[in-house]
Partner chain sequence: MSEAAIGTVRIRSPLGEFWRRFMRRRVALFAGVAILVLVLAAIFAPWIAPYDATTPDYGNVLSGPSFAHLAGTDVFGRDIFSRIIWGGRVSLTVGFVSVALGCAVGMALGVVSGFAGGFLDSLIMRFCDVLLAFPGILLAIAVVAVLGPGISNVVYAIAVFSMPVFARLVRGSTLALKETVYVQAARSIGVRALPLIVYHILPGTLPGVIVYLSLRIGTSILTAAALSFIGLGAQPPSPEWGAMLSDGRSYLGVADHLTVFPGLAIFVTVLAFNLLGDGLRDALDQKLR
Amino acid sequence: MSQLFLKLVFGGALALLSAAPAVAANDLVIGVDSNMPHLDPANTNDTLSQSVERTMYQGLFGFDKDMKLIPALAEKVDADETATEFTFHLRHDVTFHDGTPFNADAVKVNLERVMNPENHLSRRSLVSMVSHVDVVDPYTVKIVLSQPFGAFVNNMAHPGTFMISPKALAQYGKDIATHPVGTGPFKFVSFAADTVKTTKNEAYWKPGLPKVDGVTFKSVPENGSRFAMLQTGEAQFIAPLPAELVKAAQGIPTLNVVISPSIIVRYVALNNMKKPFDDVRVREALNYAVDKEAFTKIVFSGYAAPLDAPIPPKLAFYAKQGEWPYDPAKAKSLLAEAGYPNGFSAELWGATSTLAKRAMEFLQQQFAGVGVKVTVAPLEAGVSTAKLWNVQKPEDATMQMDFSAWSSSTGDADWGLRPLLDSKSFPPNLFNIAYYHSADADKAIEAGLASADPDKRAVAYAQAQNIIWKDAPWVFLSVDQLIAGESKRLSGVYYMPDGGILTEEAALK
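In the form predicted on its own, what is the structure of this chain alone?
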């Protein structure tokens, strides 16, 4: 690390220290790298905003720090054998922050709000299979589906189905996005794009929690400044901690560096409906053309691992498939066999972040090694949305290759496969921008939802992963490791595998 870089980081720390506002000793401040657009969980598409929402909101079920399903506002659930009826038995001792009782009527109001297509909520896909919601008694609710859906309880643990006070929904309408009222350990205080403040919920239903007086999320996109906040004590937790600052952080006795596995996968989506990517030999060749170990070292400074299945190891029903080894000679042979002995030219899209640009430049060099000439084209978020997600018909898609990332925040194989690789998920319905269509893969994915029996679901998803791996609709790249920095005064904050942050058990000493 250069002396200049260290001066900038430590100089920034002093500047931040002198400018930092006073914060109560038992308040937790978390520094993050992006803004929080709004706080309506049913209309939130980014993991960071979901992390903020988790301080104030809860669902019928939730996830622990390892993304394992746990009961939350429901004590238990009963499912029928066909995975079409789910009966949730609710807690009796919970109220919303505004005093409104949490009960079966509140569940019905919330789910029907998300289900209603006229509300245009982005998380409607989580409940699109729901036929109707029946209130059995004040603390029992039956949810009847129009088709089998074995992952339904996982969907009820996704932040998109958090429970909002019915009174607040009636009072604020669409403005609920800036007036959150939930049942969580912290209550809303204030919202701005770069700062969200909460305070302790004194009436929280879990005994002994919360242990801090409030949680504040502060957006600090610049890496050095975010690290400086941690050094000066203005923040007690920052995420992500950039890989290039890990050694510096490990050398500071008051800090801990937390490195943990994730379910964030990186891949290049190939448009399977466009030449030359409609030929499986070309798609295989591109997989052989990339040195995945080198990719993890150069792009992620080693804080990643090669992807060995279409979904990551920490996701439920993962089935390891092996690897696509680095073999440029085989890649060239396959390209020649497919009719491209001299390679071809294509455009590679991706985000504008430093990491995405670094990844695309690495891939450009790797593909050039087998004769494939790739032009790197970073796209701003709005342009990317229009070109990738707003396509009405597959033949209108102009994407050839896209450097992509995905995290399944339901913790289940369904959300790691169906939105990305089922033929019913072509945009604008969902996110299959590879326009991959396999009748066998579709059948296996659907079989995974046709039962609530974990053993049957495991068999189906293993079959789906095997088919997809062999068809190579993507260039399979890597799985991230998560890196956070925290004060040694702090405990009980967890960086979840999907990139979310849990603060319920936070404590400062």
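Positions refer to the first chain, counted from 1. Superpose the two forms; the largest set of C-alphas matching within 1.5 Å is the rigid core. Owing to the predicted nature of the structure, the values given are computational and were not obtained by experimental measurement. Compared with the form predicted together with the partner chain:
- Hinge annotation between these two forms, restricted to Q481, T354, T47, F344, points to Q481 (rigid-part boundary).
- Hinge angle between these two forms, smaller rigid part versus larger, from C-alpha superposition: 14 degrees.
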Second form
Amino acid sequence: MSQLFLKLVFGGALALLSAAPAVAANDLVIGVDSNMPHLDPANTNDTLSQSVERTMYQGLFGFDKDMKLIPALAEKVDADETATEFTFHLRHDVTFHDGTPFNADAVKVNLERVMNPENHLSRRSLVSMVSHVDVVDPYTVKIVLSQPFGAFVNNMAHPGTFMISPKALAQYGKDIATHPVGTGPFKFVSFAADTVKTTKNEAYWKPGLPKVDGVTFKSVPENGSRFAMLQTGEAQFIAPLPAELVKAAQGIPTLNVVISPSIIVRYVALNNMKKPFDDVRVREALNYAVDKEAFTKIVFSGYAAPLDAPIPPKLAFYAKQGEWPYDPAKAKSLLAEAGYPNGFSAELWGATSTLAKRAMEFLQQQFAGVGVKVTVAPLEAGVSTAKLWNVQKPEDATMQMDFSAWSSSTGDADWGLRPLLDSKSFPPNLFNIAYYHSADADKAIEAGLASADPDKRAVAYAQAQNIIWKDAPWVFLSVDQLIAGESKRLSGVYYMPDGGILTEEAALK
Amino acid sequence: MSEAAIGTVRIRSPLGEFWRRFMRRRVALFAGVAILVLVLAAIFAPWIAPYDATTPDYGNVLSGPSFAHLAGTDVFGRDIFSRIIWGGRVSLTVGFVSVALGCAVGMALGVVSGFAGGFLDSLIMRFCDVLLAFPGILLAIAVVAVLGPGISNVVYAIAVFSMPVFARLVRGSTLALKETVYVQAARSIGVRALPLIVYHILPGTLPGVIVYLSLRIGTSILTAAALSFIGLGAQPPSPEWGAMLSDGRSYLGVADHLTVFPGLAIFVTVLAFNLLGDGLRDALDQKLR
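And the form predicted together with the partner chain, for comparison with the form predicted on its own?
Full complex below, order starting with the chain above.
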């Protein structure tokens, strides 16, 4: 009896002891939905790894929580009239985690590494227009481009051009991917594909930051388990929180549900070179045929907004175009005018995810309402790569309609328009699977890139968006909203419009 | 044996004997009635189903079971009860057609194999061994992967993996029947191979085939639902049960009726076919007689 009593007391004390540090801990744990393959920013293609890299690395510029361009390691930048020369003035008070000073030489080493084709880094396209990098003085660096590129500063804010310690680059070579050394608020501790640990950088150049002792990213792909981590306090932030679980999360008093706008757009690309989609009246009809409000309600449980321009509101140089209202009667009369009084049949492609299938089924119902009989074909990733992106000539394309999504991670209108809608971007070069070709739109898109002057660029992109909106190369659908869950103890963690996570200002109480 | 003794035995026809035995198995009888109801519901779906299976109602999505919608509505506001009734057409058709196809080909191969013997027998049986070496669902996935997704290809896929089982079964019976006195007698009076097979051997293989047929239909409905669940079978907006289950999966815990009712439909149907199969086996088994 007394032994049992002792065991109980002892066990209870142990439990208290082990529970105590968890309550007092100032470490932030973030639950995410997939693995982090590696941490070389210049070779990263997934938003999640970029989020992890952001804890340790920084670029000359950066993005704030609304994806607005902000200075980071550079204090300011001067650009010439033709957008071919960019002079960055660097901060004087920054050192890398290994003690190496950050200066113009470090910038040159980093950019030349990404530019060098022999390094085979996937983010080379961000600097492929750079001719050479000149060190003007220890804290001034001039980047000379071989052609005008107005969105260049955005490229210098993209994670692909984050600054890595030159000493660490020399020391680790390719292994830098698993030994990150940057200038960021957190220092690297350990790496595994499903868990990355970092600790506070005591010498961080921004005063008063960071406020937490470290950030850990844990990959938990199963929705229910990830949500459970948040409920039990194992994680203080989880992203994404599936729309279906929002109601459950809102019922828990210790949690906040954070809903924020994204730059992820959804649309149906129509093959503008194929009958019947080569007729603008047919493309208009299809835009009138879809109830966008119902689309967001059914497909995204309401967590999305109808698209009102070819690019989303959170992208620089977005210009609102209004809407394609839901008007089946008008759609039918347009189809009749175009010579399809009884509609037509077509195939709608898309991904195999639950969400894509739900969206395609919804579109099938909507198009049926105006007499267009659509067969839904969810394509496995390998198949869609072959059938959409690897097509060599426009006339070989078999795609009629494709339910697509795009997120421009440079935060700029250029990457939201040019790869998808410029006539020089037909596959296999870039991603214009709609084979949209308009000389006027091309001119406007290219004018936007030919200047670094924000006013001139705004005019060009407004014109481009207007032309594209009227030509209706796509059925314009919606912009996603991002949903995350966080503990009420947490503040200062932001879910960015491109799906990235910012942790610099994180604080726990 | 005296004349009087024979007089006391009532001679029943084989069919009558089967009925007498089958009627005694209450569970199987009940399963048979359940299947009959399912089949009738599927045939008369347009008149029985209270709503159309594919017409959406965006004003009434994910609502729970009520008098207006007995099994609730799905994410598009479609009536789940109506979809299950219409879905019965798909599932039962796939079950019957695929197994019938596999059975027809399998019986033909089996009887030829058993009757001819020798090299042909080895060839057919090794071919069946190869097919049997794969787990059924894996073979079906492989076949659908080659032919492309779609419910008609699922029928072929299931037929392919049902075929070798029937071939083996029929070959076994054929080997035994070949040596029976009545077949030997038919042979000795000069009945040729084809009539011999069709009139004297095949009918003898039927009891085993019928039992296996009913068991196999249950399996094939389950396989078709599984293939649709992973997106290889029925394509939207077809109200196939497995596809409905898959659609409802992401709403588990929020709107459970999306998965409970299609799941129940699959469960009841497959169970009914299996119980019927068991009952038929007991009623037809020569050894239990």
